[in-house]
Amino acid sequence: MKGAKVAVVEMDKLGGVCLNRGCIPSKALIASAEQYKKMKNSAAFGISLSAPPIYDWLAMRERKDKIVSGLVGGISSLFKSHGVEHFSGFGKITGKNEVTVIDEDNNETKLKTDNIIIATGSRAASIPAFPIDGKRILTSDHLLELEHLPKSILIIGAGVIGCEWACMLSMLDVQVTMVEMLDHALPMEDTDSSKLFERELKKMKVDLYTKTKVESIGPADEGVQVKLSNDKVINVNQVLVSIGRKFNTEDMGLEEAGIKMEKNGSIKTTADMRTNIKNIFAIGDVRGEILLAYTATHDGTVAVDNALGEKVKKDYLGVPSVIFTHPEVASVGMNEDEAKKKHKELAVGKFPLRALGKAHAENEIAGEVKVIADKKTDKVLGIHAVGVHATEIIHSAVVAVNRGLTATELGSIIFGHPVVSEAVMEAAHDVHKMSVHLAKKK
């Protein structure tokens, strides 16, 4: 679109992890699981089914694959529309202005270029203590392709991926156990959000062990025996290892090109996405800063603009976190602990979803919205949401944080009714204890 001649080297399907093994396929399966849950609870909506609903896992997988395939094809069509040349194979930097593409038949094609953008992403991390075999000990990639779901599973790590899978599998009647070394599930979120979410996990009969380590994993009659640091021994059919991501930087010629790396294997860049080599850029997960598809997209626009002679820097002010658990969890800006370290005094407002007519209409009343502001300036520092549609309503909060609004300004915006996002407005009012839809606080 900016007039440059562009080639993309990809050794797998177009779309990377997000489209093929991450965001899109998992959300397609989550949508199926949520539909099944709603059908099981249809009586709450005045609908009686003639027979209990039965889900078909392989049909869910087929739907997921169809969605992914359609979107992958869409990228290919966009490439053709914009004149982007696609080279299928493994790309290796073999010179300051050269990339060598090695295809599946080991044929080499050398591409000469003015600029190189590295966007190789990340993959599921593993450690020797948990030898992943794709049968009993799995990554999230394996879960996407299972022929049938297990009766029970233990998930190591209660971060975003682990918690999303825990909720989805629980909705599909799998008995889920989770083990997390830190104090809470979703430890990077605001503590109130984590605690609220943990209460919902308990309602879903998910067993969660925090401040706990997995000591050993061994074979058992029907799957795997797991010994925990709290002396519990748990037998499950399968184990999901969800302990983070590893950067795809091996064997790409980075060291030979003189590109500086971090100790964790990520690529060191400046705010304009440049590496220490002026015409070589890196974007997305491989930078090791924020491992999200949408920040990678932002990185890409910054890198392209700078490669074409403009002077642009990243802007991560107001990057949302969106987690597709049940209920959903979303946030933007600082959590309360972070805000306390940087600001002398805070003012906090909260509004429960159970006070919203729309939440009752959807039979999804669990959750709340929390607004954190600087008490002196009234500037909004962070907003946290747990509940139905949290991943959608957070974007009004993103604008508030990105544009430096005060809690008063956010509360003065007219929201539609009845909508779940009213909770953002009400929580902003509650910063000053002025929400008319909450009982008067003594």
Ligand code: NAI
Given for the second form:
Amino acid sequence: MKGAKVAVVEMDKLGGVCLNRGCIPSKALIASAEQYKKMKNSAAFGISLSAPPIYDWLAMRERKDKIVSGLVGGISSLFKSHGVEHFSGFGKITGKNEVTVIDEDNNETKLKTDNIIIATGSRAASIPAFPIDGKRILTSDHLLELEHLPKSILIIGAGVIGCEWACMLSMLDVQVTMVEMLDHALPMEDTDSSKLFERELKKMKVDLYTKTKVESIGPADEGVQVKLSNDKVINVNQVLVSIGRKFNTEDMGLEEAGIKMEKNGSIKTTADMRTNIKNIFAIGDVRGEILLAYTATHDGTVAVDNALGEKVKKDYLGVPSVIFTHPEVASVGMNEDEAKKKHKELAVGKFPLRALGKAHAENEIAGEVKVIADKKTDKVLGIHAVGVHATEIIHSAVVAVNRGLTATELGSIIFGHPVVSEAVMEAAHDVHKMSVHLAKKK
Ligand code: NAI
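Could you drop in the structure for the form predicted together with the named molecule? We only have the form predicted on its own so far.
The complete assembly is shown below, putting the previous chain first.
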């Protein structure tokens, strides 16, 4: 669109992790699991079923695959319409202005170029203590392609992937145990959000062990036996390892090209997405800063603009976190612990979803929205949401944080009614203890 001649080198299907093994397939399966849960609870909506609902995992997988392949095809069509050339194979940087494509038959094609953008992403991290075999010890990539679901699973790591899969599998009647070495599930979120979410996990009968490590994993009759640092021994059919990601930077000729790397294998970049070599850029997970598809998209536009001669820097002000658990967890800006360190005094407002008509109408009253503001300036520092549609409603909060609104300004905006987003406005009112829909605070 900006007039450049572009070639994309990809060794797998177009669309990367997000489309093929991450965001989209997992959300398609979560939607199926939520539908199943809703049908099981249909009596609450005044609907009786002649027999209990039964799910078909393979049909769910097929639906997921159809969605993914449709979108992958969409990228192909977009490439054609914009004149982007697609080379299938492994890309290796073989010169400052040269990329060699090695295809599956080991044929090499050399591409000459003014600029190179590295967008090779990341993959599930593993550690030798948990040897991933794809049968008993799995990554989320394996889960997506299972022939049938296990009766029980133990998840190592209660971060984003661990918690999304825990909720999905639990909704599909799998007995889930989670082990997290830090203090809480979703430890990077505001502690109030983590605690609220943990309460919901408990209601779903997910066993969560925090401040706990896995000591060993060994074979057992019907799967694996896992020994925990709290002396518990748990027998499960399968184990999911979701302990973070590893950067895809190996064998790409980066060292030979003189590209500077961090110790953890990610690529060092400046705010304009340049590596230490002026015409070679890196974007997305491989930079190791934030591992999210949507910040990678932003990185991409910054890199392209700079490659074409503009002077643009990344702007990460107000990047949301959207986690598709049940209930959903989302946030933007600082959590309360971070805000306490940087600001003298805080004013915090909270609004529970159980005080919202729309949440009752949807039979989803768990959760709350929390607004953190600087007490003196009234500026909104962070907004945290747990509950139904949290990943959607957070976007009004994103605008507030990105545009530097005060709690008073956010509270004075007219929100529609009845919507779950009202909780954002109400929590902003509660920063000054002025929410008329909450009982008067003593
Ligand atoms: P993560 O960094 O979110 O969580 C890993 C968790 O494992 C942490 O809580 C960590 O304390 C724990 N851990 C590490 N080693 C452990 C051990 N030996 N025993 C017990 N606990 C251990 O990484 P995750 O879940 O693998 O996700 C990878 C990336 O993918 C993240 O950066 C995330 O942002 C991204 N992602 C984003 C999604 C979204 O935006 N909705 C969905 C899924 C993934």
